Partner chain sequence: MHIPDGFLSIPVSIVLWIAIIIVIGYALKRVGADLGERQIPLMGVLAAAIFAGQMLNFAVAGGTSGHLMGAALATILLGPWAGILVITCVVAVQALIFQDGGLLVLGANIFNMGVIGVAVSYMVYRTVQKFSGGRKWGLFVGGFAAAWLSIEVAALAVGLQLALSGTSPANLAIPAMAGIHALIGIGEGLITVGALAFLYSARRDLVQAGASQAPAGRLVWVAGLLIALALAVASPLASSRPDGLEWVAEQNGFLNAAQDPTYNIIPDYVLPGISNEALATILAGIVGALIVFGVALGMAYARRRRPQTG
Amino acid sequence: MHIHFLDPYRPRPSLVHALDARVKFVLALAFILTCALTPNGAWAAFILLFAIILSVEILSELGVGYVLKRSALALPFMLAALPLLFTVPGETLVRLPAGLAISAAGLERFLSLAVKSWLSVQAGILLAASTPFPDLLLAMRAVRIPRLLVAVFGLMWRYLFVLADEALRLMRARAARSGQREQPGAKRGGGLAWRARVTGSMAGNLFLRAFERSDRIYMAMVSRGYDGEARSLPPPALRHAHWLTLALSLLVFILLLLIAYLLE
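Would you be able to provide this chain's structure on its own in the form predicted in complex with its partner chain?
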């Protein structure tokens, strides 16, 4: 399901939004790394991590509800880890019918995993919702992602919405021509293979339109002096306050990890 096509960026007059994108990018990654490195079952560390991300959410003025609602996205994948409940050896907590038993160790591992993944997703959402994409491109260049790849990202972002509109038009045209009924459960036209074939034609059509559009874009770029080199202004220097934020936050993460390991 990829219908959430709206730009996730939500402009707000907040400190989090004002923070340099490069600092935010590195801090989001560092936060996710900290979550991953925290030992399973270190509930104290998890609570502190949650406190950190929650306070950033409040600071960002995005609305905690907005972030939490979007963080439910990662939940379906929990199914993959669910067997841990039953397969990790350990003291039995609950006996279920059909010979299954939930072990304490399994529960601990499953819950830790769920918490880690949930906290990480929130960091990703905060980054995407508080940073405009062009600033993220700057951050990518700052962490030495090849300039050419960053240029492709930039162009992709610029045309994403154009092509999403094309895709929506194709779908509207299909709905108009095939008399699709709105009620759920109403019988669909044609067989499965036919429907897939129609969708395939639409995909081919979209691809062709994109291909021809890229030709026109290339011509337009060449006529404006493009010579294959992706040029951009040098990134502005980081302000002292942002350096300080970066250093202090990284220090907090390291301390947190130390505490988590020492307490174990």
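Got the form predicted in complex with its partner chain; any chance of the form predicted alone too?
Chain only, nothing else included.
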């Protein structure tokens, strides 16, 4: 089975992959919501949430390292929470130049937000890697997400591949037209300004080609009856095992939140 390099889905013969997409989608949202609602500094609850997501990673057969490496995507977004270290009032831990001071409450809130983001990104990676994207769209419609929003997700995903294919075509065309220097170690092309000008020209050409091709694709979809609804055969009814998995998992999340607030 050919997998596009942009597609995060990785087929595996695991229990997580075999689970219904609707159940996985609801559980992923419930896990992210539980992380968001967990009070700051509830480290015992965070450890339990990490144990849950780690268990699912093992069951998915994707590999713990696969998910953890891609969860580093959350690190740049954590930088947006750095001002909390200095703006939240509380006991001063460290004094820095320019009158800045790191408070204990600010450090606790920053670390809590970092852990919440990290755990939530892992849940999203697991959902995307264990569920084909068309099944995710159908799961969104099954839980009554507005049709327009689902259509935007679907078109954005499809046109992302269109953009990537057009970029690969441009790069192949450039490589086919580039000459080779006989001297070992000699650079091809001109200086930095020349390379910047060529890159800008390629970016503009890429936008125009992708825009024209996406318009042709959309008109072809409309001519075949597309009206914004992701249609398929009626999904099978959820079995008792699915309902039981959903109910038990939601109950565990609710208990985690109750314990976290009681301990706080």
